Amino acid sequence: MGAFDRERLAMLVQPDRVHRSVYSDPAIFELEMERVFGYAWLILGHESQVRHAGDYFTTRMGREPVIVVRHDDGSVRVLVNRCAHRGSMVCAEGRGNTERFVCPYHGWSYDRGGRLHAMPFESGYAGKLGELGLHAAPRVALYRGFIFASLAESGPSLEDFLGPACASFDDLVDRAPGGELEVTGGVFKHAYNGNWKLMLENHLDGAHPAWVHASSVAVARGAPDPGPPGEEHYYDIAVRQMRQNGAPDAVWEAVGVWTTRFGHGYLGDYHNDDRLVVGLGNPVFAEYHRMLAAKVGEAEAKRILGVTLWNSIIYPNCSFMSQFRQLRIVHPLAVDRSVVYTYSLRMKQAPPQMFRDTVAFANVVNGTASWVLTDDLEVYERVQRGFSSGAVEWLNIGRGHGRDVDEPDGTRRGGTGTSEIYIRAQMRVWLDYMTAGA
């Protein structure tokens, strides 16, 4: 067996600690691309990005550049963006509509399903050219409009993979009157010099905001109070968010944090609609509530708006926020380099102001000029630099260890809201993926 056989990999992850090489060894990163990103279901985007036949957008599945395209038969296909001839990418655009994907090197062209359509100088090639085409992801599935694909021929179904985390997508979609969501406004991309796992861990970490975001919390506390309902300003979103980040320890300890069999996780019991910019008492929110109730009835509307899930992680590549309609997908580039795609989702049948506030939230929280993301990126890079030290081999993930509780729905809940149960769950499934291929 290779340098990282099953026994050696198993030694890297222990109940309350993880070896630094999991985040810093390029050889381990290469195995992750094969055994984690080459096997797991990965979220790629939303069906609203490929409404019509020929609509496409480009993205990545681990190391693989891919094209997500709507086929003539209405299905969604995921094609590896690599010509079968000499390997050039056949599509350089981020999105568009096309009849054919044409390689810019020698003119080989492929239809929307990836089948080889034509090639110049066909008589000069030998072999079974009819079998050549763009490689397609063997498994593609949708859940509530979100597109997933796996590069593995077999494995759990998408719904088995999501398990209890389906509730997070249900919450996100059910909040849209008529269940109609769309990605709009393009995609915001940022990179950081750190391992891909750092972002997924940070988004469920209730212990870090008061420290990482201390300076912005202090500024927000000194800022004028947000305007009354109906009179909020764009910057009020930042003030509200920063003040929430500075909540007392007791508030964070009371937050719910759950994990699932496949490493997914989510937070609840804190954010609710009276904490949002367009919140209870706001005339825009009241109109939105009325439109939702007109679709599903008043009782169901109250049930939907009473769900308090917020940050959700779909391991290994996605983070989203139901109430703020933000979707972030992390793409590993190297062991110490990652890029994140951020999408904003619009509720098509909600008041336009709701989407305006979604975009505003994206700018003040997820933008590279925001008060929040800049702090997080600085910490990711400091952590990554710390991993280069060989003096300390292990990092501790023991906060709350021994107090996790199994729930009836198959989830596992942290004993407190600041438990590091989410890292332990992610590391457990990471080890499952890595050793299954050993």
Contents of the next structure:
Amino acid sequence: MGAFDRERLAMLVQPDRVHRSVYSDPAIFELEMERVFGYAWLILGHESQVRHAGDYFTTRMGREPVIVVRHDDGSVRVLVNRCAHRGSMVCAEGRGNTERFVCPYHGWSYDRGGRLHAMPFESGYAGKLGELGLHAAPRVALYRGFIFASLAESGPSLEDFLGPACASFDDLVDRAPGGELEVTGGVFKHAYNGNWKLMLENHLDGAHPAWVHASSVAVARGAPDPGPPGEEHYYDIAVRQMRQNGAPDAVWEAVGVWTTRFGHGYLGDYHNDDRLVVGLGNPVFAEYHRMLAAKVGEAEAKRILGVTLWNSIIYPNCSFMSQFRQLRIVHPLAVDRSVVYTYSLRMKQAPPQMFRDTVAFANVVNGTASWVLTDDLEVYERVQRGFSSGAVEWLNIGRGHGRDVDEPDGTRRGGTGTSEIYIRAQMRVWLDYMTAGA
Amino acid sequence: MPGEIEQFLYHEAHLLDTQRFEEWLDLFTEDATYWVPLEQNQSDPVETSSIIHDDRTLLELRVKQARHPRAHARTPMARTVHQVGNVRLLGESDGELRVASTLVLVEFRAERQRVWGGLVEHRLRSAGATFRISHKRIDLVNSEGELDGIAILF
Ligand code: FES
Ligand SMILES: [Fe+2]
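Return the form predicted in complex with the partner chain of this protein as a structure block, the form predicted alone having already been given.
In what comes next, the whole complex appears, and the chain from above leads the way.
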């Protein structure tokens, strides 16, 4: 990979512009799989998906197929789903509970920690086979119930990596009475013919909704108004969000957008629960507020519900919305192909209607056939096709450049809500990852 | 009339394939539901997500979105062929016919062609010489798969 030495990579990512090859060159993608996805902490899921010993689910770390499993000792292990013998995936894709992973090819079996347990025809080998296990991700850590792993032996701790973005997870978890969340209600898996970075660059982009989502904004404005208590529509939560996407420019400019040293970012100030979720006057929300206050006290409940971190990005593979309890994980498949898994989180000790709203929101806004997401996907694909142009080499990421503000807590804030600071932050850490050791 | 159920389903498919979506909407009763489950054998549309779970109002808004000049994923709308087959009358209850069929759908848009397969159930109410749809459920064979964005009606 001598072709991509530090100087060359630094040429491609400049403060206010990025070269198109960062999104379209297969050689750069290969390097990303090694240096970004092979190194950074990646979010894999939530502990509710592996509650009991032997519970497992399959997923990916970059392109590595992995199994996330609860070990007998209670720890969460992440095993590369590839047999030590001749390479078959040992575990079919999906989820379940198992004592051992048995390879379908020649029957080698592995325990929940990936250790080789037994094999047929063992006498065919002279030496000891103790080291032949499933490769395990060297580092696994949890933050507030969310499972992260890194394929690198060493690097920053998870808490250092998350840094100020811990606040986003705290917001997500604190909102659940008793801190109890579970992944449930189905998983949308939407794919698009575009680079993985396009999703992460979209979710904090306050300049796009008025354009990309013009059709759903218009339709939502013509939708029945959210019903009064007792006469709500199933889709009110989604209509609220879609209308909010059409907020005036001044609202978007006033939104706070913050980034962290590791490329994470979040939008604040945009939505309060009144504008959005079920409305603060709503009896279901009042009941939820009461259940939260019963756990943490009224003052703390007020504080928790007063936090308005809206979309959060955890670079390089995650985005979530704490008020809607939607979490998305992006899996890069090729330089121009990505798939995003969208999960709903249920607060276990909240009124059932709170989760029904989450499901309705997922269906109408984030789902594969939804009114909102489909237009984002269309635009990602058009962007990717645009990169095939050799006549124009650069993308501009300069909105608000030079007006970023360093905050006392170590975050950096965009001068206005539509600043492209979040892309600049992602590109800065991308360059760090890509040139580490180069 | 023999075959009148089949004729009705073919007519519905034809309206979709000729993009007469407003006329297609008129086939549905005011209290109709249109459901494309996300999970196989899904029984619950409320606490489990769906690819589409629309009441009549949402279905109407969905068609309105398709007509909006800046509906990027729907401009132009994909061309489709809905091939309806294996029509079976499952039974009749509460004045509604329950009809099963299979759907093979070919979709073309932006230099890409996709094939869909689904098991379909209609609930039909008699309306003079024809029917109205009170419920339509489409179980896609790949509903749990990794799918590119969906901007068509099944
Ligand atoms: S490849 Fe797994 S046992 Fe042979
Ligand atoms: Fe969007």
